[in-house]
Structures are given as C-alpha cells and as structure tokens.
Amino acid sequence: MSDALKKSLANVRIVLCEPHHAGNIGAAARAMKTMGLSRLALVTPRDFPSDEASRRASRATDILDAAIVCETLSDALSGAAFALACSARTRELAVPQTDARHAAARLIEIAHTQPVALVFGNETYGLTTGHVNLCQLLATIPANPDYASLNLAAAVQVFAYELRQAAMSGAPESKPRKLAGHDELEGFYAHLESALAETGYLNPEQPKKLMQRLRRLYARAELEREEVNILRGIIRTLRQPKKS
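Can you give just this one chain, in the form predicted on its own?
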C-alpha cells in the first residue's frame, strides 16, 4: 500500500449510530479492514464490547480494540472536516445528495489533507433527520429500488470499497481547500440560530424548517475556516454594531 493511499484511508472515520447488534459491529470492522480502513467510532451501541462482535470481526479485532465509544454523533464527528450521511432513503430537505461512488471520490479528495467521516444509522430506523443535519452530504447506494435495504455491515463494505477505489486513483492535481471542522460549523450554526431568534426572524416556538434549510445552504458552500470566521464576525457586528 502506497504512503498516499495509507494517509488518505487513515483520515477516514467510520461512525455507527446506535447499532443494536454486536455482530454487525464486528462484521463492519472486518469490512473496514479488508479495504484498509482502521478508524471506528460507535455512538451509544447497545452491546459493546462483545464476544459476538469479536467473533464476527475475525482477524479485525484490532479495529474493535481501538474503537471509540461516544454519547452523541456530534462527539463522534469532532475534528472531522467533512461528514457523509449514508442512507437508503433520500430526504426532501436534507443536505446535498449523491450516490456512493461520487461521495467516496469527494471524501477522499478531502481526506488527502483532513479527517472525514462516514455515518451509518441504526439497523432498524437508519439515520434520523438530526443525524443527517450534522453532515455535509447524503449518499445512497443505487440498489434495486424494489428492495434497497442493505445489512449494516454490507453497506459499510460497499462504501469502504468505493473509498479504496477512489484513494487508489492518486492525489488530486490541485491543492484541496482547507474546510472548517465539525466543531467550528456547529459553533457557527448555534451562533446564527441564536442571532436569528434574538432579532425575531426565527421563532423558537415555531422554528419550522428554517435552520434545516440554512444548513443545506451552507453545506453546499463547503465553508472554509476563514469563511466561518467572517460569517461569525458579521453576526457579532450586526448584534452589536460598532460605534462610528
């Protein structure tokens, strides 16, 4: 494995949200290792650590041993510059959407220089709207429309394969943009929401889908750190105008 390939894949984090079955965690770890991925995060797993997970992982128990367990998805995404929500269904008011292959190419482009994350949902109900809103892109696997539901570990395997294929194509010709991290983006969204509520533009009692639409807008822009700082500076100035 080349150094460039190792570096890109090392920057990829697989996140499993609220997995119910320990066997799926182990099988996902095995799917990851076959494609050179090693970073696993689990959000409130029902049963972990688990002998069943270790058994299903086969010779990928090192990934389970190094896995981090988090209380929230936001915690699991901390430090990531870009997060991809992996789902079997599209959403009307979600972040931008694409298929697994194009999503993998975009992730690897960023992963050459910054950490990225792929987020998978619970085996029964998948990802919630709140989970998807914490990501910048939504991707689906173009499966049989009459039966598009994949086992969790199988879905991880498909995305892991696409990531490896994208990483094997080599480094991008141009220098990748330095995107704002998850914590910086969430800080900006909280700042923006607070300002909108303060001015009366957003009614906290009846917010409707305003923040969801704004998240989609800024997700399309793929904000850089300096751009987030500019936007937050504008918000601060509008809330407390400078004296002339």
Given for the second form:
2 protein chains.
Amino acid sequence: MSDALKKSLANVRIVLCEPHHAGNIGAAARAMKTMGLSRLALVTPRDFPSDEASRRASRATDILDAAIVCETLSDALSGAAFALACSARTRELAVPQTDARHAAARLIEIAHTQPVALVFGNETYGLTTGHVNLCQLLATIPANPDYASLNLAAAVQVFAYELRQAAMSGAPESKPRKLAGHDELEGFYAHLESALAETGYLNPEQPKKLMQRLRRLYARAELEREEVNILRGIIRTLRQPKKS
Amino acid sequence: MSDALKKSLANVRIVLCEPHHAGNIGAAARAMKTMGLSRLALVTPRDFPSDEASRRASRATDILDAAIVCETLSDALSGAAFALACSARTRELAVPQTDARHAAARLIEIAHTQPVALVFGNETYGLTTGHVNLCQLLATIPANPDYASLNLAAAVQVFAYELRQAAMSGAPESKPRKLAGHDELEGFYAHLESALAETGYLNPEQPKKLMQRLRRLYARAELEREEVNILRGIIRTLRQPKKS
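Can you swap the form predicted on its own for the form predicted in complex with another copy of the chain?
Following is the full complex, with the preceding chain placed first.
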C-alpha cells in the first residue's frame, strides 16, 4: 500500500448516526478495515460498546477500541473539511446529490490533504433533514428501485470500497505474462496445419477456413511461450501410435 | 429499471459454496435483491433453510424461497455459459485474474444474452483450486493487504453492486458469441485428458498440473460451442493411425 493511499484513507472518518444494532457497528468496523479505513465516530449509539459489536467486527476490534462516541452529529464532524451524507433516498430540498462512485472520487480528492467525513443514518429512518443539512454533498448507492434497503454495514462496505478504488491510482494488473512471439506462433500454426492435413481433417476445398477459426480461438487466449510448447507437445504425442 | 437491465441481471446466478453461517446466506440474499439479482444456488450449505437466514434476509426471503440447493459446484454451474470465481487471494496456476470492476463488466457483457454465474467460497477457507478450475475467470476485490477478509455477504454486496453499475452503463456486445456451456467444457477437458493419458504424455506423478495449465489457456479463450466441437474433432483425428 503506497503512502499516499494510506494518507488519504487515514483522513476519512466514518460517522454512524444513532445506530440501533450493535452487530451493525461491528460489521461496519470490519468493512472499514478491509478497505484500509480506521476512524469511526458514533453519534448516540443505542448499545456500545457491546460483545455483539466485537464479535461481528472479527479482527477489526482495534477500530471499535479507537471509536469516538459523540452527543451530536455536529460534534462528530468537528474538524472535517467536507462531509458527505449517505442516503438511500434522494430529497427535494437538500444539498447537491450524486452517486456513490462520483462522491467517493470527490471525497478522496479532498482527503489527499484534509480530513473528510462520511455520514450514515439510523437503520430504520436514515438521516434526518437536519443531519443532511450539516453535510456538503448527498450520495446514494444506485439500487433496485423495488428494494433499495441495503443493510447499514453493507452500505458502509460499498462506500469504503469505492473510496479505496478512488484512492488507488490505477493499480497494476496481475504480473505480466511471457507471451509467445510471432515466429513461435506461426511455427505452432504450421505444425497444427500439417498434422491436420496428414489425417485428412482439413477440408481440401477450404483449407483456410478451419485454420482461421483456430487462429481466432488461440489469438483470444494470447498464448504464452511455454503454452505453445505444451500444445506442440500434445500434437506430437497424439500422433504417436496407440499403445496396445 | 429498463428491460435490458432487468434481463441482464436475471441471467446472473450467485453460487455460495459450502456456506457455514445461515446468517450469511440471508444477508447475501438481501444484498442480491438490493441490486436486482434474484437467482441463488447453494452448494451443500451447513444450515439451510433456517430462521436465522430468513431473519437476516429482511424482505428478501423470496430469494431464499427460490434458492436451489446442489450437491456439487458442477451441478450449480450446469447451463451457465461463463463462471466467475470470487476470491480474496490470487493464485499461481489458475484461470485468468482481474479485479471486481473489470470482472463485472465482462460478466454483464455475456449476461445480456446468456446465463452466467458468480461463485463464492466458504467463510473460512474460501474456494478450493478444484472450484476455481471450474470457472473461466478469477476476480478479487482490491482490499487492505493487512486485512482483506471481507464478510461473505459483504463480498456479495460489492460484486452485486458492481454488476448493477456495469449493467446500467454497458451496451450489449455488438455480436454476441455462442459460448460453450459448463457441461460442454468439462466434456472437452475429460476427452483431452483421457487422450493424453492414453499416450503417456500426462505425468502420472502430477496429472493435475498439465490439465490446470490447459484449463487456464482455454479459459482465456472463452471457447465457443462450435470451437469445442472442432477441438474434440482434432483430438479424435490426431489419434487416427497415420496414412501410409
């Protein structure tokens, strides 16, 4: 993990307003830690600390131990340069609105240098208008209009995931493969074609059509050098006389 | 929700292999429904149906009611044109690998016209190599390297979210290819393996390693049904006695 990535994510505070179920607090802490977030603030939680929260946090209890408990959302936002309200529903009269992905990108932009907050509401009634008005942006997770009710910890997971994605500057793909060169590929196709001609499998009327098909198939596979050797070994071995 | 979006998501099957906690099955069903997914398959669940699963599913119990229970992953994949293995860790010798976002885009491309599957492993030990080998692509959720342990239902939520995002933005593939189904692919691998065993080309000490290599190669090619027929024709013809 790069230092810049760590630093941006360390500037993000997750705020849960009036969470009802201790299990959700623990699951939210776990979701945060999987994405490299560590700062948790709880506004008047009904049941915290609790064994259920610790159990559901799995190995993320360090985040629960460091969590701060506040009397008001305003207290929880103290020092934050920007606050994002996360909501299942859009609102008539409120702050600007966007989706989770765009909101995460904006938040990380700011978090490179300044503390920011993501605010989640209660499991049953969400965020009040008063809560939302303390934030600078409202974001929703695009969901099934017939059932948009994400579990609280699941919503934290999606936002935390989007934050990490935004903070990662184009992570490199898995390690580069050693691809077969042009001559190796052509050697393979020639070998295959001659073996197929020998058995009469190639249609003498349209010898090119089958080979074109096979070329297309193996082109999609982007063959590695070693794989070409394996395939040629297979052609040779299959042409051997059957063992009795 | 547009018809095309609905249709793509209806073609997606979520497969949970050997889930241990009933609560996770319920939470996964809820995560699915929030993103418009509906098909759930369970491979030898420890505890299902159960009250705990229904409780955690909230108002997504219709998905639990319609879930199918299978004896093997192969059964659960029957009829799927493409299977994606979701894993917390990358692997040395396996199918091609990518991240959740790219995998979701690819899966939805295919799901416009054909059934696909997303496969999740057990809470403790994840997917076995045998499981992964039955899939065409392996995807990981980019996570904190010091703690990458997403809860099972949280991982389902992230993938379901990415699928919906991909389905909302992606146009259907210009000319969809008719991919070989799970059963056709397994028939091809079995045919190839027996031919190679017959000639002695397979190392009897490590019979699995070569087949794994070949599976990876052909998984990248995303074989069409007709291509599988051609390859099996080639195996048969190469085994014929040489013409004099």
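No experiment lies behind these values; they were computed from the predicted model shown. Definition used throughout: the rigid core is the maximal C-alpha set that superposes within 1.5 Å between two forms. Positions refer to the first chain, counted from 1.
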| item | value |
| --- | --- |
| R30 C-alpha shift between these two forms of 2 Å or more, rigid core reference | no |
| Rigid core superposed: E18 CA moves 2 Å or more between these two forms | no |
| Cα displacement of R215 between these two forms, once the rigid core is superposed (Å) | 62.3 |
